[in-house]
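Here's a solo chain for you in structure tokens, the form predicted on its own.
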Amino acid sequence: MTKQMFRIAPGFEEIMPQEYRDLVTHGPYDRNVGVADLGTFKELLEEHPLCAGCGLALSLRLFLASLPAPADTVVVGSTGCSAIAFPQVGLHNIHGLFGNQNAIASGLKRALKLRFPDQPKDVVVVAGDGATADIGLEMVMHSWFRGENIATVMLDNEAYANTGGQESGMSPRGTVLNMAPTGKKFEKVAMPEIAREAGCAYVATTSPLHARRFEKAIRRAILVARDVGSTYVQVFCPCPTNYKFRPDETLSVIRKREKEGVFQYREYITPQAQEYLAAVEGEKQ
């Protein structure tokens, strides 16, 4: 899990595909690079085959550019449109059976502190609302009740898009989906404070609207689980296939939310993960 796992045998650069090559000698390894420097170095996702104007797919790519250790960092995910762009991305990724990703974490990076004592390995998970607050709900919790040390990250695009639009327990009260004909008839349910009220270190609700403070939300997310104990970070990502907007219109619909009050930023730190991250974040100043 080093970037020695990426470089080409002496003799086989020629014949390896340029976008390898590209990966091995352009992509974020060992540098410090960011949301800011996207375009300037060789991407872990680029290409994918989610629905045009997909926010999720642009959260992805967010993700991704924000990692603080891409080497050194395994994503776990599940069912969902998440797993049909994760194989083409160029990152140690697993995916789990549905609802049953922060299980596998869990087991992952207990693993990972027993062969790799003295170097951090993050391991996080990358979820979609049905995953995450409904059919993996359980385990998700007991994640946290144990203060695993690891990073979950929602992506919450409010349907279980990649299977119809079907209604979820991420869908806003009163929404028309499939099988939800005469509206929704409950309120989203409220992740971030059940992941508070938990245990979580860190939890925070961020959009791709806003990449740095995305950038934030999830570095945040990943540093706090290295040492403190289990953290979340909920990203609102619409679907415009399911939801009837237009791909361009993605941002402006999470805008129009955001004025509205009905998704706000926000951020929640434990004392403990404050003084942490007062540390860690002095140190790279």
Second form
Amino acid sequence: MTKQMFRIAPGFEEIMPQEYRDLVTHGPYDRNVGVADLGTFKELLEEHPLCAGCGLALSLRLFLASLPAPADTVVVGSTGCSAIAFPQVGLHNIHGLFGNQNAIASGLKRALKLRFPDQPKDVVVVAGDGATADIGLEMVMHSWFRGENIATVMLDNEAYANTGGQESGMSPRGTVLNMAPTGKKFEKVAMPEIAREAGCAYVATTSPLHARRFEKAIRRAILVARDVGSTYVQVFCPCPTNYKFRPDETLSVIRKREKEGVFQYREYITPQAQEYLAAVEGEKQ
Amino acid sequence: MYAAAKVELSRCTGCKLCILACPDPNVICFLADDKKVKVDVTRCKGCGLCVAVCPKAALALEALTESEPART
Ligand code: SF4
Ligand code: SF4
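The form predicted in complex with its partner chain is what I need now, so please give it after the form predicted on its own.
Let us now look at the entire complex, which starts with that chain.
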């Protein structure tokens, strides 16, 4: 997609909604903006129906501002809270079935490579913990085994959040939710380790508490996926609605987990990806 | 939308931390000339995250009154 597609036919400017006009005149397409520029350009995400104080919504905002080439990016999503926001995103996006998002992204990426051999097109999967670690785990892992050139971003709110609060594989042991009254019986699925063993060239865990670090992980994952192989970023984004804390505590919940050492920022980069990143990141400076 | 964040301009130093904490897009804007932030109360959900991160206590949640701009 190019900015061209968003242009308004001459004479029709007046009748287009203000939000759309703003996107055309000062959206992020074809401009080199990042999270540090938030608040100064029209964001790709428009007003959304996610809950007040939602960590996932904040992560989505930061994610969209972190894209290295929004005009050449396609996001493949899946069922979950993030899916409710995607109709409001000014970016090509596809809603997969619950679990097949990485299969869709694999096919799409291969087709885009054939159709645009000279222009990198970034295909990024953005799905929740349920879609990634439970329902879609098989297709997620097989895309990694095959080394597909796609980035997978898990928005980990540690629950099936928009269906009333069921535990997911990513809920911590002992979690009690509205629809998981007896407490979860096993540990959080070790997705970063699985990703690494399954052959991902870049794996990171991050959170929206540190926006710059978040941006770096997303950019790296997308860049490495272009040329080296599959990548995975796990974003810890707590859910006030199901975990029953106040909406203004979302970031302090992350800080608390950080302090306890339960949540850690980690990054794994294969030597090949390291070499590639050194070259592209060096180029930028 | 019954409450929204309000900025006390004299306290705001324009550090932009609130912009990076708000889960809602296009709510807090940065005014480059003044080096301050502005909140669009019609988009704010009143979650209070910006208030929690502001190091200068320049933000507070306030109940919206009848005279606030109506949602268009
Ligand atoms: S249920 Fe939780 S994760 Fe879903 S939109 Fe609400 S706060 Fe966000
Ligand atoms: S109260 Fe919440 S929605 Fe409103 S400006 Fe602050 S962070 Fe954004």
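Residue numbers count along the first chain shown, from 1. Fair warning: this is a prediction, and the values are worked out from it, not measured in the lab. Under this definition, the rigid core comprises the largest set of C-alpha atoms superposing within 1.5 Å between the forms.
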Open item on the list: Once the core is superposed between the two forms, does Glu13 show a C-alpha displacement of at least 2 Å?
Closed with: yes
